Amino acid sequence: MLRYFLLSRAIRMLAVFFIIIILNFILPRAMPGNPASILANEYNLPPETVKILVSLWKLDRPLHEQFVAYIESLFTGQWGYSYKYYPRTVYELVMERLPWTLLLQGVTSITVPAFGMLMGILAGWRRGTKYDVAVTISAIIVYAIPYYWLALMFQYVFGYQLRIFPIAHALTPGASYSNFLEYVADVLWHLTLPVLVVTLTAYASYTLVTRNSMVDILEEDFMFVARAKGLPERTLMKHALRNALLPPLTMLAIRLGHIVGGAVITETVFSYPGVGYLIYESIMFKDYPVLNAAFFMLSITVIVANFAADLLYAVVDPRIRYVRRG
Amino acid sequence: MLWFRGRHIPIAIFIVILVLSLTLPYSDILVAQEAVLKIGMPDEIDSFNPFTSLFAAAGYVWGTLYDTLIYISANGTYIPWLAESYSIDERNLIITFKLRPNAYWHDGTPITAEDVEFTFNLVLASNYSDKLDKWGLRKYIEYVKAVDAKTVEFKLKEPYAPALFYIGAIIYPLPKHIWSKVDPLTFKNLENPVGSGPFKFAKYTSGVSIELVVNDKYYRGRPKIDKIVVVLYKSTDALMLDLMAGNIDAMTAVTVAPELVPTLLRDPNIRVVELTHSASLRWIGFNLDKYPFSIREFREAIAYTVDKQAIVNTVLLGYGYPAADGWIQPLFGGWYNPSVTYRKQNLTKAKEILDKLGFVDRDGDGIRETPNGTKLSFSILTISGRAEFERSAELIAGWLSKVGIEAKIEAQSLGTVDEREGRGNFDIGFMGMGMSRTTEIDYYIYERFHSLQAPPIGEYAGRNWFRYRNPEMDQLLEQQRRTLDPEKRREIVWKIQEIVARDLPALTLYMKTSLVAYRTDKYVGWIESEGPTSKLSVLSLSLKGPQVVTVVTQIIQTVPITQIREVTQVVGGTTMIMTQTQIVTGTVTTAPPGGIPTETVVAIVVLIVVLVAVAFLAMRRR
């Protein structure tokens, strides 16, 4: 069973992936506005350069060229060269940035739902309380805080004010480390501030959900039959967690699918050096190739992580059985 | 009970020790005593490449890494700067620089003629020319030829009044022994790019800053400053804060905000500065293949609804000015025309030259018809996300509705805008571009308004969108780029200045001033004339030492032109010119230590103590 569910997983994977690096070409170009005279726009740059850069990035030659180009930088050619970095390629911008993202998203993947199930569960668990009122009160209003205006106030009171975090970010610059200790400390510090932004501003969602799975799983009848039959807070805790957390799971599954998207906002504040601010960059220049090679990786990662939650929920759901339809 | 309890303290007092271990080192970070100026640029370095790189902000790098022949000041002067000397002979044709004795590239082979040669043949005559002219050179500049050791010599093929800009400010000499190995086109240079300039390459940390150390050997004199550290931002207000903090002095390539103002004016180790020599000129331009703009007295009823005036008060709030009409501004000093200035707000002339037109309202709604009946409705095509065009734009429409024209805004993205503009598909379209004191004058007129840049509508036209084409302005252009004689070539300049202000294809708004801010409670000898993080003005900077109790700082204020001169020559030397003096007395700063201080320690411990003491409540039994 299990067999022919990967097998026809990875067929369906398969195709998909082909559909989105046709897609991948096709989008980007359909987009008004030619990435050369965009820059020549914005930097002011005399339309004989533009001409230039025209030929350099091969805009002139014929789509059917330009695609057969694109499928063999993706696949042998470092993703080709950036069009506002060239001569770099877009292999070397993503490597330089994809360890900061994922040092980050990796971070908060782990602080934003652990926060907010925790808080979620313990809401749920004690439903109607005032404690309950208070988590899921306090989750809402920091829900509809804006991402932005929280990180700016923390910047100005904790980098500002006190002067106790970097006001932005992933290094000090122009440090120099004597050893190791000192370089992921002082990583871990510049990081403090984006990953308390991101937790308080993201967990929310995850509380909500969890607690109302709660409240609903506690009120089904195993619960009640179980809780009569005496036993301990600590199985009955273990009883409803089990069912109470699909939901939120499915949430982390679909945050762990864009962990290499990287988070734009964050990025922006904090300076961070992620690959969220180069797609980000990439679109409002038309930079095909490093675009083409961001979707490339984003598309890969989600296809991924919803296959691993697929896996996921048969372990966690013992009602959830491979069977072969027909 | 929790199903977790009791098995937690462990854990919490391990990430206390283990919090407080991390952070143990950190006591004896401190950047040594050193002159480390940092200087806070948006965006990221796009290349170090200088024939790739396109980015305006990447320049400054190179201006530090790199010298060219020639340096111009703010107020536009020449400056001979890796060439000791330069001459053009009488019949225009041929430019000699001769070169300084002393130049050495930073890894320490004499800078040659050869290598100058070697550099302009590679833009002029070489596999890779038609990939790396950018300015196309090659139409007007014969040969190049090093003459011996340190003269070289370049011939034109007709006279061209800019050459002299942009083969001695705009081209970077680079090292033949190293280029000459490489790939002009795909070469990163990002190993240890080895340069003429006062700076040295030290580190470069993708997203966070570039680290640039002082070329002992530095043909002007040793800087006084031991490092420059370029820190780069995605965010502007992150670099204000920073720059508050004193975690930056300065800033680069990026101007401040006059909401700002007040805020910065408030820290007495801050000073805020007009750049005298760059602004950033705001127009918009009509399609004149579109009736009736094609109608010159329609576009000049459209520039008496404007007040020019109004809109630097309200969306500048005060820091811009506004623009005069013949596309030339003040700021280009003598190229500007100032008998040009512009048309003043006159709604009632506006009305009268509509009803002239026949353009009369004539169903009532409030909006005039053409003589065929179609309504003077139009649309103002500005970019998204710039709130400045938007907030301009908005007010332009108010007033067009106040003599009968109807002005939708339409604010698309920079790529539909620039598409929709370059091939003629707009009514007005609202643009915005800076301007440089430093930059030939020709680089902004030539392309700007020849016919020849003004393709039929649906093909793309680059600068002249507007599409303007007049065969008087053609010869004039033309002229002025022949013309070295200054004199005459103003003359020639001044004439266009009145033909752009007569015949309004764009219409110039404003000029939003650059504010930029610095700190003084580190370093002295900032040059606000040229601009803080000028080349000059970071050469002459020296750290307030913590010895000297008594310092003078030079601020020098709208210097002429000999005394910028004097100034750039003893830069190194023991006296520094200076036409006001200020003494500074009193408090020694010291540099803030690196690295993590105490407080963040405690307030690690604090926040762990917190949380630990939540999740305890939390989990008490009901």
Given for the second form:
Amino acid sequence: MLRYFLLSRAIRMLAVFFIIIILNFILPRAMPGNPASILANEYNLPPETVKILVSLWKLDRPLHEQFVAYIESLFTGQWGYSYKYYPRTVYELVMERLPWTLLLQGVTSITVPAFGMLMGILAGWRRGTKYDVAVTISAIIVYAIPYYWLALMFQYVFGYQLRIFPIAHALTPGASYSNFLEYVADVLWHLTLPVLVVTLTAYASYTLVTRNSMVDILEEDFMFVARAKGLPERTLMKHALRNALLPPLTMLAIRLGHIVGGAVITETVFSYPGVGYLIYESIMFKDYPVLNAAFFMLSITVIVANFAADLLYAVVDPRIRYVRRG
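Since we've got the form predicted in complex with its partner chain here, give me the form predicted on its own too.
FYI, this one's just the chain on its own, none of its partners or other molecules.
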């Protein structure tokens, strides 16, 4: 049964992967306009230069030839050159931005689940109390706040009015550092506002999902039996947590899957030089090679993260392994 479980998940993962590859090719090209004309309008390029760019980027070829070249570039790692940042390669751009995204997403992937799941567990365990009501209402309010609006408000209050934190970039422009600690301090100083915004906007969903899952588990028959046996509160909490953490684990897996893609809105609002901001720039300029490479990496990480979540499910809850065939 375990082998069948793993095989079925692997086949499903491969099917999703190939569908994503096809959509990754189609969607950017379905947008109106073409990269050469956008660059021509941006930089006032003459028509002769536009024709050269169209030929150089193979945009004048039939779609099936472009698709074959696209597949070859993805699986050989030869992602080509960026249209917007030509003659810089796509690989160079992605690798330059990736560490900043991993830093931001890595920190928030710890703060968001830890804060949100803890609040949700305590609220669910103390359901019906004032603490539960306060946590639930605050989470609903935060969840309803538009993501970009909260980021702008943080910039305005803490960056512009109070001038406590910078409102953009990952480093102070033109700054020089006498030692490594000064560099780290500057990085963390610029990182604070984006981390706070991502944590606040994402923690609410973790809190609500964990709280509701905890309440559902506490109403199961096996929990009533455990209480009737006189088991201590710590043991009851352990039994409840093992079952209640499955939905939050799904959310965590999805979050880890998006760790390469970055928080596009946050990075854009804060002009944070990560992959998410690179994706935004590439969409604006229809930079096909960068979009294809970024979404390809994002697709792989999302699929692998979800596959890992399935395996973790099977470890946490053995019942999941015993699925029926067909």
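None of these values were measured; they are calculated from a predicted model. Numbering follows the first chain given and starts at 1. The term rigid core refers to the maximal set of C-alpha atoms that superpose within 1.5 Å between the two forms.
Would the C-alpha of P173 be classed as shifted by 2 Å or more between the two forms after rigid-core alignment? Yes, its C-alpha moves 2 Å or more.
Is it true that Q78 shifts between the two forms by 2 Å or more at the Cα, once the core is aligned? The answer is yes, as the C-alpha of Q78 shifts between the two forms by 2 Å or more after core alignment.
Would you say R163 moves between the two forms, meaning its CA shifts by 2 Å or more once the core is fitted? The answer is yes; the displacement is at least 2 Å.
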